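The chain below stands alone and is given as structure tokens, in the form predicted on its own.
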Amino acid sequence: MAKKRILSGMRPTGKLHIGHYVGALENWIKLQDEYESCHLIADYHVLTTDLNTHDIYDNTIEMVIDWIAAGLDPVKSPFFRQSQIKEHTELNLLFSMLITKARLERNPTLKEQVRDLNIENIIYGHLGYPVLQSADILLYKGQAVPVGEDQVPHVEITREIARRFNNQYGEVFPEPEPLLTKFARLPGLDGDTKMSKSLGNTILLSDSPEEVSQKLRKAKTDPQKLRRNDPGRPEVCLVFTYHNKFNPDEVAEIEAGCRSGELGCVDCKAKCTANINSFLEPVIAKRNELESDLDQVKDVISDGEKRGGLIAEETMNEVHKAMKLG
């Protein structure tokens, strides 16, 4: 049986952090053997919140380095830039005719972004970015989309657009299903919000052991646990959340020590630091190798764009035929 195809992607904003890994990249790596995967470098989507394009290419290179260093295999799964496969924009235009402004305004993720980024006037491209996402997914006939819970509304919009197109012009597109990640969000070091470079609360996949140690020393813990022997509440401690992900074998012991007061926050953070650094060690080693041979990284992108472009061209030929265009 042919493998189902999935499309996943990220906006190229530079080096990735462990929140990116936990929320998306880890899942992509697991899925690349089970599915036929395509990975989108969503450079047009950057423009929805930042019109500065000077860093997009350099940020793309940094992100692709992290993808490969973490374990994503470009031989199995082509990587390609949205801007270099022109069919994305054509399909986006056609899909924009199939959805109303009112439907896009009901998108809960858009409302969150407007609130979190203090946006007063929404640009047309930002309002319509779920339509471009739909084009991204359906151009490759993605049958499933790996997402966190916050992105499920976008998949639903994609399903609606696919259904509307198929009803209007004939069966061309699948209605993709969301593939939910089990550990969708990793809190930032401030403990208040999800990990985000714009908020300065991240641990990067490229951080040295010293940088990880320094960052974790400042991480938020249980405010009621002021001294070593004070009983703690692991359920409200950010560092315990990190232990759950990067130190699962010792979680029960750490929880008991925290609740009894026997384990102090300094020692708890030291254990967490050691485990995160152990996880990052092979990633950084691979990263260093790739940074010393950037032509290899550029070749990965070029090859992926050739492979992705063939799929995109085939899909648009079907679209033109269904719509009786050309």
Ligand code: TRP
The other form holds:
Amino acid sequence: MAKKRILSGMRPTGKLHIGHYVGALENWIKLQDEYESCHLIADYHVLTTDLNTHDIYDNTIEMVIDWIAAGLDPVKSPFFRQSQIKEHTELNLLFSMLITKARLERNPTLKEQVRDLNIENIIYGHLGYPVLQSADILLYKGQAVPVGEDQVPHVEITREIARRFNNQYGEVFPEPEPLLTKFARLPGLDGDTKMSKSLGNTILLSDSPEEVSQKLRKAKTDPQKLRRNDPGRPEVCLVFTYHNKFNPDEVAEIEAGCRSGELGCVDCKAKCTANINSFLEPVIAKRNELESDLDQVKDVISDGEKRGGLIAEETMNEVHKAMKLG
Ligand code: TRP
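Please give the corresponding structure for the form predicted together with tryptophan, as opposed to the form predicted on its own shown earlier.
Complete assembly follows, chain above in first position.
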């Protein structure tokens, strides 16, 4: 039986942090054997919230280095940029006829972004970005899309557009399913619910052991645990969340030690640092190798764009035929 195809995508915002790993990359790496995967570098999506394109290329390279260093295999699954496969923009235009403005305005993820970023007057491309995302997915006939909770509304819009197209012009597209990432969000070092570059509360996949140690030393813990022997509440401590993820073998012991007061925050953080560092060690080694051979990274992208381009072209031929265009 043929493997199902998945399309996963990420905006190129530079070096990735462990929140990206836990929230997306780890899942993609697991799925790359079970599915035929395509990995999209969503460079056009960056424009929805930042018109300055100065860093896009460098950020793309940094992200791709992290993808490979963390374990995504570009031989198994092509990596490609939205901007370099012209069919994305073409299909985006056709799909923009199949959805109303009111439907796009009802998107809860968009409403959240408008609120968080204090956007007074939204640009047309931002309102329409789920349409471009639908084109990203359906161009490769993605049957499933690994996403976090916030992207589920976009997969729903994709399904509606696919249905609309198929009803109007004949069966071309599948209706993709969201594949929810289980461990959705890693909190940031400041205790904010989300680890994010703009909040400056991240541990990068490329951070050295000393950097990880310094960052964790400053991380917020349970504010009620002031002295070493005070009993703590692991459920409100972000360091405990990191133990949960990166130190599964010791987590029960750490929980008990924190609650009883036997384990102080300094020691707890030292254990956490050691575990995150041993997770990062092979990632950093691979990263260094790739950084000293950037041609290899560029080759990965151009090879991926050739492979992705072939699929895209084939789909657009079907679209043109179904629509009796050309
Ligand atoms: N919208 C996603 C984000 O903002 C990125 C993205 C673009 C994407 N195209 C996609 C994700 C296709 C999955 C599938 O993070």
